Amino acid sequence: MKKKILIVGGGTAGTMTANNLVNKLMPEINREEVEITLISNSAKHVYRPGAMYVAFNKAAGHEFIRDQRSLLMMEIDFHVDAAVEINSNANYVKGESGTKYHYDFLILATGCEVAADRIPGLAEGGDWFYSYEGAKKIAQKFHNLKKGRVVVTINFPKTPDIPHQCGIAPVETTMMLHDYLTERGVRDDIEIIYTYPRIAQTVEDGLFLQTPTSNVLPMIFDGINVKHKRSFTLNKVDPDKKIAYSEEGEELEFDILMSTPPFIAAKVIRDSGLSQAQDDEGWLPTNKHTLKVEGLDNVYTLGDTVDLSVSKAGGTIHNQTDIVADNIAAEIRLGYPTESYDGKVIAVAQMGLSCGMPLWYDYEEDVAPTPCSKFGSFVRLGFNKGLYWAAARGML
């Protein structure tokens, strides 16, 4: 009987995993023993990390958007249909169209979304670069800024030990902002204050979510005249007075509030009843090694939807996708999964407009800060503007 594999989500995680499954299961597909279906709420594939460059007028944005169908191997049955219901008892996902997509194996790759309204005033008074709309808006503000203060704030999920999307991004953009304002010749007239919440996963009263990086950041920031403030947990924003308030009782005036806003899982996940995350955040309970949803033997998840402590970023997905694809292929052929995810994350951080720093860590070992270089930046830009599309197609 033909095995049906269903992937929900057309972002990096869903696209890579669908193509990887075709590569690994081509003999079974050719014998019509396996079929692979991907559903997405959009016909477009948006590479979200590219928005960071849009925020500093280093990209227009269209370079990072492609037709979803063009990125998928021909063996994949693709439907533009937003998932609205997950029934793990009857093994189907219902789309907005009313179609029920039945499965033997389900992969939930629905990502996460900005939920700025969870902090009073942030939606009206803050800016962020996690969407292209938001990046274009803040880019215009940066372009017009001649003097004043930029305050950087970071918000973590309420669920313990869960990171926000792309943990290194606030550091990257703070340093990119310094370089951008220096390019414009206005840096001396603009104060940058980087703040960090009191609790960041397992780190308290730090400047980053991992201790080695947290310890080295003061020296880096001092070297570029970026002020830094620990234990500033954003509580509310007054968009009219342009004041950011912390849970600890402090307040900071700003001209621009560059924020990492709250993130939550997609609505279909939050409505599914599969998550026990706090505050209806929707993170899926995920086995840290198999990447199966806990309690569901035929449902996998990866990327930004999981409740794991590793970064919600592309450098994580690139290491998770092979685990999911290999395990499903093994289950079909052998009856059991064979691979184990070790929490590995590999990426290059954009530490300023022309300096890139390699990142490599896993469940057991935090990232070790290393010197950044122009070559590292070249590698990062080369991946973002070219190699990513090959990786999405399952070619890297």
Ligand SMILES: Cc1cc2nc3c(=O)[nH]c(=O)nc-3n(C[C@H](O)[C@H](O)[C@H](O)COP(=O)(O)OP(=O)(O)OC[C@H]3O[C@@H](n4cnc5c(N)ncnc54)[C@H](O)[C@@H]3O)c2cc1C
The other form holds:
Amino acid sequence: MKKKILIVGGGTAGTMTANNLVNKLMPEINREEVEITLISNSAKHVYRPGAMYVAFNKAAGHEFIRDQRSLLMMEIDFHVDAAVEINSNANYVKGESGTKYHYDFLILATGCEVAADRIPGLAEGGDWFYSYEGAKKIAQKFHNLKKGRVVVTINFPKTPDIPHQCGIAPVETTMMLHDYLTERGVRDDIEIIYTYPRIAQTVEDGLFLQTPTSNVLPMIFDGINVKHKRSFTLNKVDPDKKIAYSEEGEELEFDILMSTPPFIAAKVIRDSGLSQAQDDEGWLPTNKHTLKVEGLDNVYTLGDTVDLSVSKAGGTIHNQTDIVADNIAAEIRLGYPTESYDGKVIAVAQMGLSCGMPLWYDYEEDVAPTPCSKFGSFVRLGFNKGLYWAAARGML
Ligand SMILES: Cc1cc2nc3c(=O)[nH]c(=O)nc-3n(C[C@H](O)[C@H](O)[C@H](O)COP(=O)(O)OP(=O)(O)OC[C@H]3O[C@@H](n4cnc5c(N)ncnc54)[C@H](O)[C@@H]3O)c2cc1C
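Would you generate the structure of this protein in the form predicted together with the ligand, following the form predicted alone above?
Entire complex below, previous chain first.
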């Protein structure tokens, strides 16, 4: 009987995995033994890191958005339909349209979303670059800012040892901000204060979520006159007085609050009953090696939805997607999965407007900061402009 593979979510994880599955299962697809369906709640595909460049007036935004269909191999059956129900007993996902999509294998790749309302006053008083709308708003503010103070704050999920989206983004954007204000000739009149919460996964009272980077950041920030403050866990914002308050009892006045807001999983996942994450955050319980949802033998997940301690980043997905695709292909052909995820993440961080820093790490080894260079930035900007689309198509 034909095997049905259903992917929910047309972002980085869903798109790469759908295309990789076609590549790996082409003989079975040609013999009509396998069918691959992807449903997404949007006809557009968004390259999310592009928003960082929009925030500093280095891109308009449309460059990073494509039609989802144009990124998918023709063998993939694509529907714009928001998943509203996951029934893992009867093996179907129901769409907003009322359609029931039945599956033999399911891949949940619905990412995560900003939940700024979880911090009182943050939605009104804060700004962030984790969406294109937010990035455009903060870009205007940065353009108009001539003097004052920018405070950077970062929130982690309440569920222990889970990162926020893209761990390095707050550091990247702090350095991009320094370069942007320098370029505009106003840097000397603007104070930048980078704060970090008391608990960042397993690191306490640090400046980053992994110790080696946390240890070198003071030197990097001191070199560009960025002030840094540990143990500032944002818990309230007064949007009228423009004051950020911490759980630890401190307060900081700001002109712009550049925030990494709280994140939660997509509503359909939070409503599914599959997650027991704290505070209804919805992270899916994921086997760190097989990438199956715990307790469900035919359901895989990857990307920002998982409850793993690894970075919620494209550089993570790039290393997870083949594990999921290979394992499903092996299950269909051999009856058992063959691959195991080792926690690998590979990325090039944008450390300022023209410096790129290659990073790699896994479950065993923390990230070690490497020299950042113009060549690194060339690779990163090349990834933004073209290589990402090749990666999404499963060609890289
Ligand atoms: C500003 C910023 C900077 C970043 N910088 C980097 C970086 O430098 N390096 C790096 O590696 N990563 C970076 N990232 C992180 C990276 O973009 C994400 O980790 C990645 O996009 C996550 O992919 P995903 O497929 O899990 O989720 P997404 O790409 O968010 O895709 C989720 C998809 O699911 C769809 N969906 C949601 N709900 C439903 C539903 N109910 N039914 C159907 N479809 C649904 C959405 O429309 C979307 O298409 C950055 C992210 C941001 C925002």
